[in-house]
Structures are given as structure tokens and as C-alpha cells.
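Starting off, we have a lone chain in the form predicted alone, written out as C-alpha cells.
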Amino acid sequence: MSGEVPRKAPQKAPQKAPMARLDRLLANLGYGSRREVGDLVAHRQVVLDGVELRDSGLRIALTPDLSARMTVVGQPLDPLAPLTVLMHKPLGVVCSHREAGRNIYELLPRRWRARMPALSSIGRLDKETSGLLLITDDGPFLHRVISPRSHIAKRYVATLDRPLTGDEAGIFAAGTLMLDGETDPLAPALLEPMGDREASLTITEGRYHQVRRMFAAVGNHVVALHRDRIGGLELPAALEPGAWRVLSAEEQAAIFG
């Protein structure tokens, strides 16, 4: 029997939080140019752990609790990147800066339009579609959600112009339905009737106006459309149209669960 003492596995040193200059940090969060941030600091408007900061070049540790420890002009620091927002998109609002009309970014704090990295919607809902929308500055997370390899299901509730015939569920589930102008059939989709002229439809693709075009392909017309689920994440019942909140890490994980 050996008398050697078993060696312990080497302990990993705790990772140090990344650092950033105060003026660059606040400029990237949209609080103004670095010169404007310097003015905020000069006027003692930036406070960390109860202490007024006086050097805009001070290097700050980007710890997870920084937003709870720092205030800017008396308000808690905005969330650091990466940031993902869950929004209840209302009707009449577009998802792109390039489209005419009011857009989803106008529902967020004005300075967030200057954040770097910039915020982008994860997929889009058209102007006449309401419901669950995710907005993020986290590129890898965005691509994971929208990647066809992820097979993230999205559920919509459609109100229809005409009564369901009873054939739609089988047609949508077959995986053979072709949309007008396309050469590849749609992946199987799950339709669940909710009434004579209402149904939920769960799809795993994101083709242009897909849900509306699917019902058009079976001779019906969508008069109202609402998305209430992405993966395992449901739109909270208490979140009113136009309202939003920061998505937690647990909720992000639920999307893929």
C-alpha cells in the first residue's frame, strides 16, 4: 500500500472582473459623449458606493452588481452589456429603424439608442402583429435563438376571417405545405383550434409573414396575430402592451429548455 498523499487538483484562480474607464463605460451606455460624461463627473453626478467620483478616467471593475452600486444623476446605472429585454410589442409599432412609423426602440429609454454595442430585435414582428419580442445587444445569444439549428418554437394566436374547416391541422403538420413563390416546403407546424375562428400555431421557422401566408395557403385570412411564446418563455400576463423589462439569465435559459 502506497504511503503517498493524494494530490489535490489545482484550484482555479477566481476570474477578475473586466475593467473599463469610467468615461468610456458611461459613453457606451448612452449617457453622452466622453466629454459630456466628463462634465457629469465634474459636477459630481456619478456616485459609486456612496462616494462621488471625480476622475472620469478612473478604471471601474465591471462586476454584476455595478448597477446596484453606482448612480448617475441620482438614478441607478443602466444594465451593462450583454443586455436582453423582453417587450410586449403593441400593434402599430415597427421593429426596424428603416421602416416608416414609430419603432420599438422609442419605447425604451432614449439614451439606449446610443448604446454600444447597439440593441437589435431578435427576429421581427410586423406592424400589425403584437406580442413577445426580444431585444438584445448579445450577438451570440441572438444568433443562437434565430439559428435554424436551434429549432426554437414560436407560438402565435391567430384570429381568422373565416371559420376553420378542420383540415388545417393535418396540412400544417404534414411538412409538405408550399408557400406561394417558394421552392422548399415548410417544416411541420402544430395548429390547435381555440374556437371557430381562432387557433394557436406553433412554428420552428421564421419565413417572411409565415403565419399569415400559411393560413392564406388554406384559403383563410388572418385578421389579428399575437405571439405569446418563444421556446419555453411565455409572455407574462401582467406585461401590458408597450411595456418591457430586462430578461433574467434563468428566463434566457428557459428559451432553450
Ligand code: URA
Second form
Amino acid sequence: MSGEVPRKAPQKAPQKAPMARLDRLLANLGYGSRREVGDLVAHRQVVLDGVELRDSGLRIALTPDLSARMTVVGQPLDPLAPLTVLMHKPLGVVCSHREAGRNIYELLPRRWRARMPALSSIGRLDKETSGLLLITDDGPFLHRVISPRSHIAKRYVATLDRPLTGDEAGIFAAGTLMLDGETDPLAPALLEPMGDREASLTITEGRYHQVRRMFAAVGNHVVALHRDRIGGLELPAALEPGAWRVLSAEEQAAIFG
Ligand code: URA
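Can I have the other form now, the form predicted together with the named molecule, not the form predicted alone?
Below is the whole assembly, all chains and molecules, this chain first.
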């Protein structure tokens, strides 16, 4: 016998769920003002684990399963923050509240426009660009995706007005291309022809109208543009234009994988 006492694997201390007052929780999810959600509670419209709640000042543990355990007016509670949505952005829709026209937030539940923290898109796609768009209320995640230091690749499929000449891949890969009005050359980008007038272009930056301006710089013109990948995350084939769903933790990790 060695006399050694077998060591127990170190136990991870169970993480304590953060707590929030019920009225603040519901107000921050967009269900109404603190007074309005107080009325919902008073009318027995908020149910937790099958029990009608009566006190809007009750402190609730914000566990990951809360949306499965709580209903509001008979419907499951909306997802808690942090929330990230994967959307197939359709053509003709803008990414900013400030731009005129229908915007991406109008494709989400109306109540979500009043969420705190607010949802915002991770980068933007032009009104006439379709494809994979992420929308989040998670600031650190947003910054990690858009930070130039993360080098997250974004892949676009461009349909062109004129046939490819064959020179584009070399020009884009060189890391020396200067766009009109800019002082820094573009980082190297990968062009893969898909046909006479179609190519995928993978870039790691997010400059204004970058893909359209890159093709303009080589004498072509983009007539249709679609983003199908961000990092290791592809736009799911089954997601129709305008459709969206909550991004899973695995999909979120795949972006950086
Ligand atoms: N490049 C563009 O030109 N437009 C987009 O929407 C995205 C990248």
C-alpha cells in the first residue's frame, strides 16, 4: 500500500444564476413598462412552474431554462439576454433604424424592439444584399466578431455584369488593392470563380460596400450579392429569405472555430 490518499477531482462550484425583480425582467424583455407588467402580474398572466405569480417585486433566478418554465399571457417567456439571432436577410430590407425603408428589426417580434439591452446587427449588409446576418444584444460577442484582430472571414457570392478576366484572384490576394478614397490597402482576399460571371469572395474586413467596390476597382460591376458564411457558420439552406432563428451556443462557437 502506498498510503496515498486518492485525490478527488476538483469540483466546479455551481454557478449562481443572476437574480432580477420580475417587473424589471419583463420590462427589459419588452413586455411593457414596469407599471404595465405589474398589471399583467395582478391579472395572473405570469405563471412560473405552473403557479400564477402575484408579486411583481418577486426576485427571479435567471436560469437558462426560465423561458421553458415561465409563461406570459399563456406564451413561453421570450429568450433572456444574451440573445443572438441568425437571420436570412432578404433583399430590399435595410439594417439600420436610421435608414429609410423596411428594416431587419421589423422581421422580429414587435416586442423585441423594446428589449434592454437592445438588439443590433453585427455589421451590416446593403439593402440590395441578401444572406447571413447576425443580430445580438451581446456587446462583447459583437465586438469579437467585428474586431479586425479576430480575422473572421465573411464569404460572399457575387453575380457580375461582365465576365471575369482571370486577373481578379491575383489582384485581390495581393493585399495591395487600394479602394477609391481610402489610404490603407485592403487585406488579402480569396476569390474563387464559380462561373463566367459568378464568384465567391472571402474577405476578413468590413469596409463600406467593400465587395461592390472591390469588383468596381477591377472594372466590373456587382449585379447581385449574397453572404453565405461568417467564420465557420454557414447560412442554413432551409432558412428562407426573411426567416430567422435563435443562434445556438454551438453555432456561436462555430464562428470562431
Ligand atoms: N460588401 C458590399 O459591397 N455590400 C455588402 O452588403 C456587404 C459587403
